[in-house]
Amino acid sequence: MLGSAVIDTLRADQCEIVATGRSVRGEAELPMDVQDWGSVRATFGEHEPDLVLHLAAETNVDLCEQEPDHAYACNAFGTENIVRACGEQGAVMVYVSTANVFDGEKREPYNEYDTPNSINVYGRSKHAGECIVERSLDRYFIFRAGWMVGGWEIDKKFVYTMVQLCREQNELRVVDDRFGSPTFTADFATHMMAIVNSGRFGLYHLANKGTASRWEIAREIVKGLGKGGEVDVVPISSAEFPLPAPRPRSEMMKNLKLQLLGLDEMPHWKDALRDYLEENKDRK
């Protein structure tokens, strides 16, 4: 999902773009397992560049509660190797990180300041690839995204989901005590490259203005459907769906390094998800 805003992004920006791992949309991509530190150190060595973005990460939070093992394999040794690599290299590293690694106990949004807890293992796995990252080089910025969204039909989480459910029932069962931040992955990768260009270097918060209950957010669909008369959005509590992992009661996050630096030019979530169905509207 963020990989194609991201490569869509650097293209406009005429950018010389070596693209690692899986195929985004048919396009071929050059095979690179950030769990092997040889495929990693050949890769870099023959492309040599000046700035990586390390998107590559086990996303499956109820996987991870499962595979524990397999969580910090991808997200913290193979953080490690990239780590490693761009030491090796002097490139400037880009990691994506998420407000899971907060318990989700604050009321009030969470800052670049506080201090990451969290109660998952998909949580813990990226947080420990920061500390990496923070621990490691000087070079480098952290950005922690909410609940992500983009990609449309390669978007396998909540937005889209929603999108398809509309089209074929007329009530929805939806979460109200679960809230977060939603974040477009292209607001992201367009606002991610405007705060890497400044070299201020560090950890910072980058998710859409506002925050919302993942009720408010269908609802929102429903209404950017034009389905306000037809599909019911109906409030549950969470207790109706257990999951393998826990998860936080809030992931909601500002960002507050952004605003301080006079760059947070991140649009609402609500006027990024009209936007988003509006140039999505004749798709599948």
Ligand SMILES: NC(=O)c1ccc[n+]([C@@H]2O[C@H](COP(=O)([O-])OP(=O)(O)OC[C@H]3O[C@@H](n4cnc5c(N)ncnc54)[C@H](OP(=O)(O)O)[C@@H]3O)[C@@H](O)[C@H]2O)c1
Second form
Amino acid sequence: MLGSAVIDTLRADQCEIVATGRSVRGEAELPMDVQDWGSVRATFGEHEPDLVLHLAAETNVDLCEQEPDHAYACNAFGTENIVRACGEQGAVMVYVSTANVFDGEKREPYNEYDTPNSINVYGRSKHAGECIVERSLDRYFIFRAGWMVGGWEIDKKFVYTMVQLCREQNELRVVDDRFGSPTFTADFATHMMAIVNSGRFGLYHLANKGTASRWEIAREIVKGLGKGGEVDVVPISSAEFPLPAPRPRSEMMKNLKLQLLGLDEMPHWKDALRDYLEENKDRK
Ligand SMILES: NC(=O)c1ccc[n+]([C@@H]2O[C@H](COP(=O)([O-])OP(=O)(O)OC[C@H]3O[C@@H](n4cnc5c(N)ncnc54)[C@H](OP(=O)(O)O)[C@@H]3O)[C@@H](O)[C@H]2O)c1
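Given the form predicted alone, corresponding form predicted together with this ligand:
Every chain and every other molecule in the complex is listed next, the one we just looked at coming first.
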């Protein structure tokens, strides 16, 4: 989901790109399993990257909970391999992380100086990846994203699911006790590259402005699709919708460091959502 938006941004910047994936499909032109050190080392040796954008992860939060060894193999050990290869090549590394590293108890949006304490395996394995990057490299960026949105039908997460349900049903039941910061992949990719190009290494939160509950986002989707009179969005509690992995009450984030640097130009999520729905309105 994020990889496609990042590649679009890099192409627009006329960068020479080598796109890898677990297999050759979508944008990925070369196979490289991040868990396979031999494959990582050979790929880095052949292409000698200056900048490595490490987006690969096991992002299925429930699968991570059910198969923790797999989660750590991909999200922590896989990251360790990329870190090692960046160290050997002298490449700058970008690691994309998540608001899931926090326990969700804070009432205000999390900033970069809050202490991670994830309540699920996905978040702990992503935080383990962060720690490996921070302690092994000097020239790195870590960008934490919120609830990612992008790619329309390749989005297996919340927004496209709601769009589909909206087209099929006249009532949506959506949790109103989980809060986060929507993060549109196109906005994330362009702002991430602007910060990378500034050369100011470190950890950043990078989400669209504003926070919302899942229910509020669903309501905006219904409105944006012009279905306000037809589809009811009914608030429910997350207790009515049990999932294998616990979700933090809050994944709300603020881009405090970017604000302090005068660089927080991420649009508000409502504006980004309106544009996203408008751009894609004729797609299935
Ligand atoms: N989605 C969100 O809401 C969210 C929020 C915050 C941060 N993030 C982070 O953002 C990054 C990008 O996530 P995304 O949303 O774009 O998720 P995604 O669509 O699931 O993309 C993850 C990619 O990683 C690949 N991958 C998985 N295991 C791999 C391995 N062992 N070797 C090589 N590639 C592997 C997957 O390939 P297959 O398709 O073959 O499995 C997939 O293409 C991740 O680091 C994620 O943790 C995501």
